[in-house]
Each structure stands twice: as C-alpha cells, then as structure tokens.
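Okay, so here's just one chain, in structure tokens, the form predicted on its own.
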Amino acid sequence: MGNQSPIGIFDSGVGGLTVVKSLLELLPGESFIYFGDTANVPYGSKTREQLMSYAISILNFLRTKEVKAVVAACGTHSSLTLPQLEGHYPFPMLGVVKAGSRSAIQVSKNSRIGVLATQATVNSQAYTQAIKAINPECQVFERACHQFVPLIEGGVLSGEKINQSVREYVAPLLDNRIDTLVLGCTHYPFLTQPIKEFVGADVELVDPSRGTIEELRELLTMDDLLEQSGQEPLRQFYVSGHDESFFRVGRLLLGDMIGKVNKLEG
C-alpha cells in the first residue's frame, strides 16, 4: 500500500457514484476501485446481521486489491456497518453520515435539519446522533424513503412517480420547518432537481459526498498518501449482481468513464 494504491469505494449500487463524481472533482489525480454490490440493492430494508455480511465480503474483496483507504459511499453502511469495522483492516474507512452531519450544522440559519435516508438508517438515528453531537441545539427530523433507490436503481430519475413520492416523503418535514435538508443515501443526490423544486429556494439541499471527500482528502494528507507521481489513474468498476442498469444509469452522471463493468460471480 503506497501513495499509488486505489482508494476503494463502495455501496449497494449505483448511489456511491455521486462520491466518485466529487472525488473526481477534488482529487481528480487518484486512482479508485468502485464495488456496486447490486446483488444484494436495496439495503435499506436488510438486517444488521445481513449488513455486516455484504460490508465483510465487500471489504475482504477491497482487501485484495490493495487499497489505500476506503470509503463507505452509502449511508446505510455508514450508519451501521462502520462504526463496527473501523480498525480491523489495514486501511483506514470513513462514511458519509459525520461529513453530511457538518455540512448540515453549517448552512443551517434555524437549527431544524430534516434527513431523508433508507429504513436502516433513520432506524439508528446515526444522523441525529451525530448532528446532535457537534451542536445540541439542532432538532433533527428523520424520513425513510422506502421508494427511491428502486426507482433509481432502475433509471427513473424524474416524472410523476418520483414527483409522488418526494411529495410523500418531503412534506412532513417542511411541516417541521425546517430550512436545511440531508440527502442522506448516496443515491439521492440523484433526485436533487424535483427535490429543489418541490421544496423551494428555501430549504438548503446537503449532499454530503463532496464533504466526505474533503474529509479524505486530509486523511490521506496527513498519511502521506495522496497520489503525487502524475501518472494515469486506474478507475475500475465491479458489481456483484446486474449490470446492465448500472451501466446505464452510471453514466447518467459520470459519462464515458464507465466503460466497462466487471461483474463477481458469486
């Protein structure tokens, strides 16, 4: 492991993208090994037990390519996962629930932060833990979003149905008032424009991918592990289930890049 390593970066599916995309915005020089664990997409709805399993495999695999770092691109594993796992790899890990928490706390003019997130993660109110940690002042308002990821997941990024159920799922913390809120799973900074546009120039939108990044950023820093050397960057990416809706939906936001997936059997 060495300032040329990849940095590993995973999630149930296509949602840790939006954390390649600011890693490609923040740290465009660093090579990365993506793992979509497809197979096993939505986790909103599995068990701790069934979590812990996929980060473990997921992990062991990250392990064999010989990654510097990893990131948990997903909410969920941030929330439950990680805070388990934290040190027993010879890499260090971070999510994105302490970066999306901080943003958070700094846009907020009232202190009232709503979290959109999956079923597993408003269940163990790692956000509003974490929130109220840094400032417990904040009130924190938490909404599982059962619907997304599959909507996602399979390419539908607007329309009536998206429309429907970010009114379902938006409305009930404006009724809370709040003025800033926590796109909370990587996949929903997907669904950015009709969540703006539902609740208004009023409501700060927290995508906390780019958060994380910074927040790797000084970590390999203060290792001595940022790539320096100027050479090409590898970029790989793997599912352990489908594919093809990957691929697709992918390059909905990365482009190009994705031209090929590599797909685990087993």
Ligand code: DGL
The other form holds:
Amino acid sequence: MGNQSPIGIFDSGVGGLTVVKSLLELLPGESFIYFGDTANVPYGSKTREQLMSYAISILNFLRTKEVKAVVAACGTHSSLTLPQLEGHYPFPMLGVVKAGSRSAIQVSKNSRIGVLATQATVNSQAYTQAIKAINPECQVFERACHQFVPLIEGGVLSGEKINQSVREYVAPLLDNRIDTLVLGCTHYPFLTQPIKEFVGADVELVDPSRGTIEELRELLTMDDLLEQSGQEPLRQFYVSGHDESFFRVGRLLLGDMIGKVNKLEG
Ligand code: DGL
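In place of the form predicted on its own, output the structure of the form predicted in complex with the named molecule.
Below is the entire complex, every chain and molecule, led by the chain shown above.
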C-alpha cells in the first residue's frame, strides 16, 4: 500500500456516488475502487448484525485490492458498523456522519437541525449524538425516509411520487422550525432539487460528501499518502447484484465516467 494505491468507497448502491462526485472535485488525481452492494440494497431496513456481515465482506474485498483508505460512503454504515470496525483493518476508515454534523453546525443559525436518513440511521441516533457532542445546545430532529432509496435506485429522481414523499418527510421538520437540513443518507443528494424546492430559501441543505472528502484529504496528508505522481488514476466500479440499474442511474450523476460495472459473483 502506498501513495498510488486506490481509495475504497462503498455503499448499498448508487448513493455513495455522491461522495465520489466530491472526490473527483477535490482529489481528482486519486484512484478509487467503488463497491455498490446492490444485492443487499436497501440497507435502511437491515439489522445491525446483517449490516456488520455486509461490511466485513466488503472490507475484506477492498483489502484484496490493497486500498490505502476506505470511505463508508453510506450514512447507515457510518452510524452502525464503522464505530466497531475502525482499527481492525490495515487502512484508515472514515464515514459521513462526523463531516455532515460539523457542516450542519457551521451552517445553522438557530441551532435547530433536521436530519433525513434511513430508518437504521435514525434508530441509531448517530447524527443526534455527533451533533450534540460538538454543540450540546443544538436541537436535532431526525426523520426516516423509507421511500427515497428504492425510488432513487430505480432512477426516479423527480415527479409526483418524489414530491409527495418529500412533503411527507420534510413537512414535520419544518414545523419544528429547522433552518438546516442534513441529507444524512448518501442517496438523498440525488433529490436536492425537489427537496430544495419544497423547503425554500430559508432552510440550508447539507450534503456531507464534501466535508467527508475534506476529512479524507487531511487524513491522507497526515499519513503522507496523497497521490502525487500525476499518473492517470484508476477508477473501478463493482456491484454485488444488479449492475444495469447501477450503470443507468450512476451515469445520471457521473456521466460516462461509469463505463464498465463489474459484477462480483457469490
Ligand atoms: N446510502 C446509504 C446511506 O447513506 C444506504 C441507503 C439504503 O440502502 O437504505 O444510508
């Protein structure tokens, strides 16, 4: 493992591509291997034990690729499995919750923060704890959004069904007078436009991806692992299940960067 080794990034499906987008903006020279666990999507309805077994298989796979760091580009894993797995692999790992929480606190003026996330993330209260650990004065209102991930994985990013779900999930948070809304599942930035239209100009949306990659940059700098050779980066995509929808929806976000999607058997 060295400066030119790839970064491992994983999620249940296309959600982590929102983190890849920030990686391409902030660290364009870095190689990466993306793993979409499409055989097990959605993660939000899974138990901690199930998620732990998925995380271990994915991390074992990424270890065979000699990654120099891993980003759990997934709010659910960042909340439920990462805290227990950190330190057990020969590479550093980071998730999206800390960065998302920090950004929300920076943005909020009234310290009333809403979080949209999966059911598993909401049950874990990871965002509430991370935000309150930084600023105990903050009030955090979390809300699970069951319908978003299946719709996004199916390529539905706008229209009446989306608008209806946005209303259902976000209206109660507006009643709580939030001024900041964290998109606490990495799939949700795909819905930035309909959510923004619903909340209006008075509520700031926070996508944790950028802060996560800034954190990654600090970590790689500290460990002297930043890519500096200027060589063409390697970018590979793997999935455990459906590859066609990953390819189709992934292209909506990243364009023809997603050329080949490798399907892992078993
Ligand atoms: N994108 C993931 C997250 O951030 C997983 C969503 C899911 O599969 O339910 O939580």
